[in-house]
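The chain below stands alone and is given in structure tokens; this is the form predicted alone.
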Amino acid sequence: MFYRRRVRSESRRSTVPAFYVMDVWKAAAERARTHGDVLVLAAGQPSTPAPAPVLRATRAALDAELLGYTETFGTPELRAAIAAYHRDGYGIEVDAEDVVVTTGSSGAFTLIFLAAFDVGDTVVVARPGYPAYRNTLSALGCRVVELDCGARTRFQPTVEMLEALPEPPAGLIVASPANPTGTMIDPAELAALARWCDAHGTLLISDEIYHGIVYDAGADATATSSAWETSRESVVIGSVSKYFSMTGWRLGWMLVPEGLRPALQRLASNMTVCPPAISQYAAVHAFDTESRRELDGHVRRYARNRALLLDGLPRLGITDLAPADGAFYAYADIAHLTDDATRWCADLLAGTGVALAPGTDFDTRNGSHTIRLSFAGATADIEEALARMGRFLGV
């Protein structure tokens, strides 16, 4: 008797939207091969390597360490360094036991979503916002509710928005500074959100991976607050990717309440065993004084690049900009130029070699007429990109 082999189709949970900025990177790489003139303002990452002490520690670890499995929640040395970083930066009491090291902040989000939410649970996110929140939650069977966060609230959620929901959600995700807008939540508002979540049994997940990259006097380091300053029942997400200039090292962390740690231990030990060992040995030195001096130098460059864009884009007729308090993004509405930002960005790349990210990833309603520009690159590249865009727009 013969049996017909059934060809498996893709799972329903996998049919989430693609991360379209990756298509932009692919197209930019092809342009670089064919023309050699690409200026990539689409990448959400620093254009610099890891700090010198991290690189030295990596070379030493290659010679001296086994680089086998570590503890699931990370090495004691790295967890202690991360705890000290939070104690020194925010004046809050954090112990190494509060820290869970993960395979990138992406790994942290997946683990906490699995540990805290069941299929069918409602989780609230801001729109515009980072698409992986929405798409990962959807893949895990959660119901995602987007709050329309526009210029009136500086593209950030408010307690008023939560009060307007028919019932308290299982979770709320906030990001400050945010991707793609770069806006920050006022410390008093973040505290109010944390208190509301505690009172209503909602898990607050605070994405703080862009901390350290802030600009105006109204959004300086003293105004950068952490959710754990108000609520230790919240979850704080951190990473060495953005401020620390270590995206490809795939290392993130969480500060988590004690009650969630057993679930995280069970899940992480089964799903990843441990974060990358070499990255852990090296990342301990990302918090050194020498590293921080180097990294703060990058932030000063970002500030110069930001000023160039906030001055130069209006000269090109692109005037509807998010405030860009922090991170390294300028987010702009170009409805006066197009209702198809994906096509517009493709034409810009083909005509000038300048690669930008269309807003399609970040806003399911208005992304068709918004763009995100990353200013993490060289200042000369920002200047040249503005000049090419000016020629493209006939300005």
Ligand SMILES: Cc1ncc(COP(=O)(O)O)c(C=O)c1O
Given for the second form:
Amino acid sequence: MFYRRRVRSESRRSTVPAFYVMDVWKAAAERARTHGDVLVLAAGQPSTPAPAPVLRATRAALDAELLGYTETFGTPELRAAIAAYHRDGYGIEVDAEDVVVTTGSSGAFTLIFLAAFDVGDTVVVARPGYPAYRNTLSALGCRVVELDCGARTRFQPTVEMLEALPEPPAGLIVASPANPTGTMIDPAELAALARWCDAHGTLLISDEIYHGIVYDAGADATATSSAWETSRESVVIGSVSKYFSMTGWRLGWMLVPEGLRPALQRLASNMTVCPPAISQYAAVHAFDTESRRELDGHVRRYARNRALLLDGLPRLGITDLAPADGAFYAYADIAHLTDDATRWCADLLAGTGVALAPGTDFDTRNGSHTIRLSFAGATADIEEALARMGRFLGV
Ligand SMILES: Cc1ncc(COP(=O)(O)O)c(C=O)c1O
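For comparison with the form predicted alone, kindly provide the form predicted in complex with this ligand.
Expanding to the full complex; the earlier chain stays at the top.
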């Protein structure tokens, strides 16, 4: 019996777009090597290390712990600490058993998509939005429907938009505060979305990884609320990456309804065995009072940086800004400057050393004339970036 040799090739499912911002990082690193003058406002990550108690616990764990596999859903101590964080922060009942610790929130998304959705299921996301939702769902064979979310709804989905769909989707993903806009969903609207999803059999996945980084803009919209305040049938996603300043430690978590836990246990035990052990031992201390004090200091710096940008960008003629309720991003429409934001950002980097993210990743329709500026860095860098952008734009 002779078989024809198979033509080995990449899978069709893998042909999703890459995360473009990583190319910007690469170009910025190259420029840093050749010119040494780079200011990176393209990175969606804090510029600070993990809080001191976490670093101390890491050193202690290296000496004291075996650092082998842990339980698939995470160590009991970390699950308990995360449950307490949700109980204290939102006044809701959460037990350690409700918490599933994952390899970054990125790992949580892949697991919950696999556990809850089948090939061909429709899942709704906001446009603009975080591209990995769209691309991971596509790779898993789901049908992604983007809701066109503009300034009228703070770039966030509403019940009205869901009502306009031909049929209830299998899933809805919301993020508040959101990436790239930083905008938040009004607590009443989030509750209404959760009720709508429950009533229609739609799984609500609420990405709450930017909680803790919220600014006092004096509007109700900036009150932080959790989907679990309304529905324990929803999935809440958390992470140590943003507020907790621990991106590279690769730890996230989910609060999951009971019905999905057996599927998650089956999938997670096969796919990752467990999240990184050293990060789990250390992250227990991210919730300590001393850590929280240090982290709240970072948020005060983000607030100063945000104020600088919200004042400085309009002076450069960049006036069409999303309301930056939280997270550490300013999202601007620069249609008056370009219809090729990728080129514009490359020219800005080449001319000034300032690295921004073009909207291309975040908005498949309007991203060619939007940019995202991260203000998680040093205040002096924001000031200098504004000055260089001013010279670039001739203002
Ligand atoms: C909205 C949003 N969700 C999820 C993630 C993934 O974060 P991580 O995997 O580090 O928890 C990011 C990262 O930038 C994000 O902006």
